[in-house]
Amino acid sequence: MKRLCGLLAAALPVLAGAGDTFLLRNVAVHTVTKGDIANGAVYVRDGKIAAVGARLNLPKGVRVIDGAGQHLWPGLIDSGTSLGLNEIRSIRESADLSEIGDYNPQLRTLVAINPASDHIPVARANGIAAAITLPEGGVLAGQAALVHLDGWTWEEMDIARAAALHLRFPVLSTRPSSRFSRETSRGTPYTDARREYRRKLQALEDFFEQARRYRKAKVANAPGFKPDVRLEAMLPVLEGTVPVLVTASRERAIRDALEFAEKEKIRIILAAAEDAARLAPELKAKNIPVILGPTFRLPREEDDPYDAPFTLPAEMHKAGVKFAFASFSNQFARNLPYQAANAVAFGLPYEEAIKAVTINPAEIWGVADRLGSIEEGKWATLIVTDGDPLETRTQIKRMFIKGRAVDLDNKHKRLYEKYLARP
């Protein structure tokens, strides 16, 4: 029984990594960082690439998977999703974004995700391979967390625990509350709106405050001193280790929000900002990044042109502003690459696209080392196509997360073969 148990823990190791070693071959790579390679293959060995190039020279038995002539592309990453966190909205049981209370930094999205959501695998067959979940709800939501789109578990899914801090920036605003509620129609008095805005940006400047003095306490072991989990989650965004992603749309609150983030000496990323070329340089001078939303919509503003959002990616790329793409959804994640394509419709260089949904995120997200190109040393998180990633007749032939091989099927392909065979 010993000598038994002995030889199947010898061959386990073997077992385990036999999946993710193989030689793909006979495929256009394109690395994104590297230019590209007509005919060329990629040597990926436990889970990691080991070798890229025209022709490799690789050891006995090593299992070969011929491209046929498709494409090779890094797993594409999505910067803003709620995918694993929300099935239906409408039900409160499927949603788990937020939380009571308006600052709840120690809320860790990554162990609410869903591994077995529908959503998930929708947008993996569509070449997402990795996404950011982000909370919401409040001022400060949680921790947002960078994930693979596979796993049975969280733990298998994780790449970023803690990729950022989400912080929801306050906005003053007098517009109505609700558009079919009569007694908001006229919308708040600017004073009343203005006294509003300056009580929420008090209390959040007020909770980095008490953040440094626990900090202090901490470290100076003082008398009395009692851990906080709220507090303690603040720590790494002070030390600068963890970045803080603020959503903030308008001009002005963009605006606050990077005298917020100076004040406080804290490194931001910003998301959903809609007004962001109006700062441009500012952003680029500060070398603040910027998480941009779906260019498939429709003005703010009554008066902006109707092209703003189809045009602000090029904007942003002339102005030298580092930036990514996000689907800000679940149901609609899928439609990511779409969104880049558009962009390019309007200005923006096809390369540069291309980059905002690869290595641009890694790069934001501290993950350049382990995702977004084809490299030696990275994973091996890829996809294979048939064509243009960013075109919508393009097929994802096959998708590999950390060198394992993932499956496509999905609940829309399953509607699409049913109803299409119905008598």
Contents of the next structure:
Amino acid sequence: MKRLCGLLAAALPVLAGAGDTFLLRNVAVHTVTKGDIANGAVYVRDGKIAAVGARLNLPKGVRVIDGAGQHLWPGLIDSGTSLGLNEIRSIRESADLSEIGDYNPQLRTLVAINPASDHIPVARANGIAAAITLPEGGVLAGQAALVHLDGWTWEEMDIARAAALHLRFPVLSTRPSSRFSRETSRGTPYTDARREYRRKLQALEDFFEQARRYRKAKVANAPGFKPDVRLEAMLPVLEGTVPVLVTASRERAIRDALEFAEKEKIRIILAAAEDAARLAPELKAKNIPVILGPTFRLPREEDDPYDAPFTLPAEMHKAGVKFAFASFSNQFARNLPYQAANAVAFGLPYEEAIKAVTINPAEIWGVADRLGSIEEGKWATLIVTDGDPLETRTQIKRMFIKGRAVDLDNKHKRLYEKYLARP
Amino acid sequence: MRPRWFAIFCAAAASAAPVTLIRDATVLTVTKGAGKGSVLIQDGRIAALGPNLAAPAGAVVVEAAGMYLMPGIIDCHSHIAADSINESSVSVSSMVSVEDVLDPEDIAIYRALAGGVTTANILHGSANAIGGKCVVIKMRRGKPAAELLFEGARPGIKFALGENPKRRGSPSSTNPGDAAVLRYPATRMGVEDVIRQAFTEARIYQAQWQAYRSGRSAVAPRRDLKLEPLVEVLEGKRLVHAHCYRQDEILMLLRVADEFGFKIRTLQHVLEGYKVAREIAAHGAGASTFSDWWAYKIEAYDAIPYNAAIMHRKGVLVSINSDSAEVMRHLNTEAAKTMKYGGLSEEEALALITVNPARQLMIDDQVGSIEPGKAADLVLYDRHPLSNYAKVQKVFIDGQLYFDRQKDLEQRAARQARKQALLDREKQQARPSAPQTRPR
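Given the form predicted on its own above, I would also like to look at the protein as it appears in the form predicted together with its partner chain.
Let's see the whole complex now, leading with the same chain.
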């Protein structure tokens, strides 16, 4: 028995190496950054792309996978999800999204991701290979992580454990919070709402000021300095190594968020910015990227054009603002490619829609050296499709994450087969 | 029931629709195949379709070469254009009706039109085992509420099973202090009981009327507005649309209906319908489901996007619905998901949002496909409607143009200018020194 174990252990690294080294040929290669190759091949060595081209000379004995004339794309990236953090929204016990308290920059979604969540293989089956997992509670909700949608543990899924600190920018609202309370409440008078909004902004500024003082004291090795987990988590933000993902949807909130970022000298990424079109020139000038929420949402105001949410991506593109798409969901993460397609129907060039689910998010999240396109040196995180990945009827035939073939089976396919066969 | 002048008015309105020829489109009839051709609209109806139709003198001609024409989309589950949805204070709210609270000015009507929807089943909410009465409407934007109603459509009633109707029975999901309004039922057992109790009463009530009408009883029964619609259900005059999720509750309802001798017309959501497709088909109930929603609550945890395909293959009449003012805007691509998940054909997918819901609502003699004689409820797309790149260009109801994307785009600048002028005037009139007081 012992000997057998030893043999297995010795064999494993070799097997692993063989598993993520192969030549995938007879595919249309869509590199995203370097054009298309109608009938191309990709050589994957040790999980990384070693060569891309029409014809590749390879060492003998490399395993060959025939792509059967199908299409090869980089794995898709969803820039905002609750995958692994939230199994069934209405069941508190299955949700780990919102912590108690307004200022929790130290919280990490990575450690709360359930790698066995049924949502992960469901998203994967539609080509989503990597995702941002977003904490949701309070004002500073915690650290969003970028993860591979495959792994035995969250450690194996980790791409960037502190991809961004999530700041849910305060909202000035006079409306009751829900549809149901609207029937019993008229909402808050404007002056009260404004006072509350200013109080929240002040608290946010105070927290950043506190973090700055903490840093000063730490750097100066001040007597009596005590480490503080919360404030410690702010240091990479103040130093600019971790960006702040700012969720701000209305024009006023976006404007105030931009002002806040300027004042605090922090690097921000704007998220769910429904009114971003009105501030596009400023976003462009300040080089602030935007994570666009689902295009499948209703216009906010009755007199907004019916297609305002559909045309927003095209408007951002015209203004030269860099953006990526996010589902901001777990159950609808699989529809990420379709919202990108919807933006194409309403004016976004097709190539830009593809970029917004591949190379743009890779750049925004600081991993473009490893993800987001089919280029030498990057991870072999790839999908093989029988057509345009943004079209609903297209099937994802294969997925590789870091060169490993990923199982595309999931709960839904299993139930389908089981009950289709019911006599 | 409706005054005769109403019917006359409707006929007049229909004849006011211009004669229109939609020329050289790819016509997706849904029931009779697809091909290049033209469609002639006269008196609000499809007068002819074929490859070489000439435009009658004075006809409006819509050049549609390269475009796709399909029947107007029918949404079998919607809550738009309704001022309120849930009368949740009682377990049986069959005395209330959505018809009484129709809101013809709801902007969602325009947005639905812009998504190609021409007809929708406007349902009461799902807070009660037996909910309120429902109506089928056409998206005749600009018309008063009474003219939204689909002429001749059979009225409906909403039932609801599972988590929603039992929620008010749980102290943990009601507001603190609301404990006094805890409402039966709290379990799926109780939901069955509420339905059985109600129909037991309805049968007695029905018998009282039968006795009176046949002369066996001289005293007319006291009218009961709660039981009256249930008697209509027993007599097949009112269609039951039942909100349900899990296979156990689906089967329960079918068996209770069997016991009382009535039919469930449609099971709504019916996310585990694929587990009991055989039983659903045997009862003859239709199924109206989401394309791919799942896991938003525990009763939706076994929901699969293959649901529609399995039920369809096992002989159930299936439609894809929205239950959402947003999803309603792209039911065409929701239907396309059944091609991905379960391999339905283009025609089968399109049927899920056109002729199938028409059959479920028993209005398929009027709408749901492109056939001569049917109402000219049509949608013109720039691409194949099952493509994610397709946009609605024009929507006709009864031959009248109700949505025109080109016109919408052209009017935007003027609308924006008008809004700005109003805002500017408002700003000028506002006195900056006026004290800001709380509204009383």
